[in-house]
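Form predicted alone, single chain, as structure tokens, below.
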Amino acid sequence: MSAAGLLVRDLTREYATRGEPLRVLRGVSFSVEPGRSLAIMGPSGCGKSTLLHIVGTLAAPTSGSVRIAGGDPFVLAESDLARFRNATIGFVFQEHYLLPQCTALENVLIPTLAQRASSAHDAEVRARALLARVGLAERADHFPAELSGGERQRVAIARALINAPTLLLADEPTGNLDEEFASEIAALLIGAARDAGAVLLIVTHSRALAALCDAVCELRRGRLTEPGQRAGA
């Protein structure tokens, strides 16, 4: 695998209890090559989510590594581990989660704050670009509830590239959306990762979500299945 892939070997997650500890994730290894995309399913509370947030680097696994572009994230130290997040990790939740308060291209652009070596111009630009990407140049200086879910949605993939990072996360990133509006956003979330060579990770419950993605794997009892090839990819 390339180094800078995403390669999680043996992970575990246990949360304490009274009795025996809850094992939520139990030696789940995969891997994923830049600009490739794989799709995790599995019912609720098999620790999809859990395993998500781990990869982000949102929590720390019980035992087990993950090496993002060839490094161990887990090694840093927390003001270095927030910097490497923010540079190297893009986010796409069900939910948009943008500033109310904020244009699109203002949300867009909130990635950008902590990047010191970005100017204010270059990342306007930037903002500016992937805007139009995801078909929304017109509507840059629009706020939220002047744009429909779908353009919000749009708006989350925008802010989730705009620091160009090598690892993109989606959970169940078209959740909130009718059938036409899904599929759009799909295709939209997958072909940007992949124009972009950034690995694309999505927790889903939508079987058509999945088909696009190059690999789908299932989540049950914290075991992973080795990942099935979809056809062509």
Ligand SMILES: Nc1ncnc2c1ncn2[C@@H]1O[C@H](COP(=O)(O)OP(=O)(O)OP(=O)(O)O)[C@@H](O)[C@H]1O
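Since we've got the form predicted alone here, give me the form predicted together with this ligand too.
We keep it simple here and write out only the one chain, dropping partners and molecules.
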């Protein structure tokens, strides 16, 4: 296992509630090599989104460690962590979270706003290329309200890719889409990750989608089953 990938060890996470603490993750360990993809499945409420948010550094684990490209992001100060996330992680959520006030192109560019020294022109060239790649070159100047659900999700994928992340996280990216679109989106994601040599983590309920990934594992009672290698991978 190279230091460049994603390494998760003994991750636990509890939620404080009004009553007893809720133990969602009870020791999750796994690793993914660069350029590989892992699908995580599991029943609703088992903690998939929680795991993804922790790996994406949006939330902190109760215990355990996460190493991304060899480093522990949680030792970073808040703003350093944000910069790290900006440079290394791309998110695709079940909901697209596009800003309604911005055009498709601008939405793709949102992550570049966080960088101080980036050239606006270069970023725009990249964004247009990404939009072309997700098949929306013509719709760059349209507002989210003028796009269909699938188109919005494709904009969201372009947005996740704009900073060329080494870790791509997708939480039920195709939840709202029909089968045909779903596989199209999934292919897009997996292809992009593979091309960029990035780690791709997809949470999904869709076996068809999971089947497209390099490996699949299941979260049950707070633990992860061994990744089942896809045949031929």
